[in-house]
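Next up is one chain by itself, shown in structure tokens, the form predicted alone.
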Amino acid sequence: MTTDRRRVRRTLLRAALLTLLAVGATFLLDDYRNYQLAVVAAVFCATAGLTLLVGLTGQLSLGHAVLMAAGGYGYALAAAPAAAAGLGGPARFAVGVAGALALAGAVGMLLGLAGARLKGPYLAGLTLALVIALPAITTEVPGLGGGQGLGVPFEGVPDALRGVVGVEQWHAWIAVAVAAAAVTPLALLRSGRAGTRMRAVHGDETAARLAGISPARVKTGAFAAGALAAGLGGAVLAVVTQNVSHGAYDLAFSLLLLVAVVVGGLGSIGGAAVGAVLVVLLPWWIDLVVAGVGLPADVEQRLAGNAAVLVFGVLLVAVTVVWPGGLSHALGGRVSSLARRFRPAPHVPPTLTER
């Protein structure tokens, strides 16, 4: 078996094991925790693509939330007519996912073509302008629902599973399965030749070009891959919330995605998972702490939402100073250190005669 096949097989086995563990964990969670798990899985799709885009190719995207929004709107635009035509169940879901991939992939390809020509602050400015313009686009373009957004058909529990799992648990299963389908190809890209080309382009475009690598093709492909993953995340979020509107994908959310991948560890799939957990659970933890302290109602109202942004900023500064590689590298280093401590030492012959 070649090294490449072993790498693919190892990645697929790891993805299958983690997926089964996540699905099994849903039986231990209540309805609200399963809802949070589904949202974490949706955000993980976006952060996994973003960490490859920024960490491996060096393209700075400040508007990645737009790609999630494109996936959500694409799902709604495709699934609603399918539901009106009497289509339901997995077939309707597949049509919606196809719509999400088509719209998010088209937007990502356009951004990728622009990213092949723009660098640094120019590309960041373009993506920033896109996320700022999203409310105007959804208001002016007919059929996108304006400020109210679009409704998404309800995906209920199949008849065969009723009585076994609840709606929130079923949605968590959908989210976990879609996240596995979105992130596993990204992991294969990262560890394969495509990842090597991305790192080469990030390191020195001129040297990469001399080595026969096309920086424009690599950058466009990275944007398209990240857009497809983010689109799937937007589709999952649309299924879970049964709605898609521009208010869920504003500039603050887009910046949180970028901060999350930096805190988690740029270029790392594990770091993207850590960042997704922080994006979803950190505001909830902060709200619990604020409510538990017993602050006056007006102070508690002022801290709602703003405290999470403040903590994210402090966390970003602390992590970049203490662990420049991110939390995933710090946790990975601790795990490796513990593994070396408990690993039996190799036997060394004390004398030449023993040899």
Given for the second form:
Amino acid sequence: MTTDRRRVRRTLLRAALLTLLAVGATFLLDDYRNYQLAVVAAVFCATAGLTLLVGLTGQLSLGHAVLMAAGGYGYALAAAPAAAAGLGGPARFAVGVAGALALAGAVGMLLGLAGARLKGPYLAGLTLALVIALPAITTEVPGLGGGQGLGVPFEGVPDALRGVVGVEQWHAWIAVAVAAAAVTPLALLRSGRAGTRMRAVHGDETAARLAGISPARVKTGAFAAGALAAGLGGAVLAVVTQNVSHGAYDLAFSLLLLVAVVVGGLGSIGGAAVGAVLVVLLPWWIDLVVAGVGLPADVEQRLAGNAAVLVFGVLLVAVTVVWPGGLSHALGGRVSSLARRFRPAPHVPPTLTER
Amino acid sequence: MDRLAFLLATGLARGLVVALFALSLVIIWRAARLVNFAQAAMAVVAVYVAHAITGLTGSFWLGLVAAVVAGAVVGLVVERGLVRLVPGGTPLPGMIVAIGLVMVLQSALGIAFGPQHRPLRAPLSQQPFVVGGVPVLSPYDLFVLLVALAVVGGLALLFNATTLGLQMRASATAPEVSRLLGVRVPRMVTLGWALSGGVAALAVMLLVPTELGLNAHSGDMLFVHAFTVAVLGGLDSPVGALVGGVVVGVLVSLVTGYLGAGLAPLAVLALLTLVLLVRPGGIFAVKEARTA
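Same protein, different condition: the form predicted alone was shown, now please give the form predicted together with the partner chain.
Full complex below, order starting with the chain above.
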């Protein structure tokens, strides 16, 4: 019991420190970097949930972008009437976030129920069909704005801070705070009893069932938890870009989220953070390099977008084949082996750690 | 009524191509017990080769043969060069590698050939015959029908009536036992990949003349439809793939004709969800192990 409380306290402390660090960092960044930081934080919300889903329960979702989109649309649908009713500032933001959580949670719950019944390739195929059908859904369902998407009320800097922080910096603060609120519960889930249950279900479903664990409930729960976090990420993106439309949440983006968690290291929250940074910044760097080389306009146009996807595809294959643990495993392995010299590692049954 | 007959006929023609592609998924499932998410991207690579051959020689038929051969070669190279290196045990790494392969192939094709659609003309007319005032199948559709039936028949013969087919099925279901009995399991798996790649390339090659043209993403919707079909008909049954393909083709055609093209992906999604919720492993699934 006491070790459990210590674990929770340690996770919360670490989360608070990292949040403060990120907020402090916003003072060192210019407007565009702050915008990128906000996007990274939003993507991190989604990848943290996805890494638990794929890494711990072994459910491959190719449609995680849909959950982010659900969060964005939920935010827009709730915040716009709130703004029309005269609400502003934190109250409107809270209403929007509640809408994001409700819609993303509902979609995640449905997918989770499907995921509990479906084996690997079938779930991947269903989520793939879902992300491909997303444009049709937003076009056909009235009130979702079709290809234009929905506008999102502008969140300005509060009066008390005006002159101290810029708009982009304020948005980065919102994003970091929301990411902290989304990821910390996931980190607690992962290191606690729920995480052990997820690994058990992934390791051997029949054995887990014999041990009194309900695989269906664990899988649905993992999906729902990841969906809530992804929904918060979608809400952040909606606030930062003041718009939500299906164009941003296509299959390519869904696959990028998968690249982030695989390259970062499946099952690792830190890896999900590294992956989020990678998938936001790497395409930008590649575009800068391509533009800087001075290629003919025709070639440059072909490389735009494609070059980044090529690099990510190669990374995805290479990491899976050569380096199955991902970055976090490769880097974390050294750190933890150093740490192990100073304290004995707790004994964990091998079947739970091997996958 | 005329409209219904016309939509049914187009649905049938469309569905046969989907069925053919779904068959390639069935082959790979039978040979290696996996769903190949890179199937469409691999087939499109082969069709680019075929497009080049058709452009050089001016013959659609040579291109068709080239597509099948190139598809088989792509399947062989991917299996020997990549899939074999993937850590086994769970299906997850294999699926992730396949998705990475999709990203690599599609972006490489986009860089090499640009985003524009390259037209590909078939020498057969796509003007439908008119029977009793109702336009029905075109000569091209009939050709697709014949090809699809021939491939299904050939595969049924191969898998059910030859030693090779028996060995392929055996090495997929019980690799260890098959190896003990003298079956060269790795060779059978490679053969399955090559066969499946050839059939998939054939399907995409037959699809392209009925669409805008060839593009890196030409096979994407086909894959989603074919996956739905494979689930509908069961990944283990060629006849199921054929029937399922026609069902999905007719469904898409009817929804597009009566309700609008925008709803077609939703109809496919709804069908897929329905089938998976009623029969989580596909309609013809067999339980692999007792779980309770």
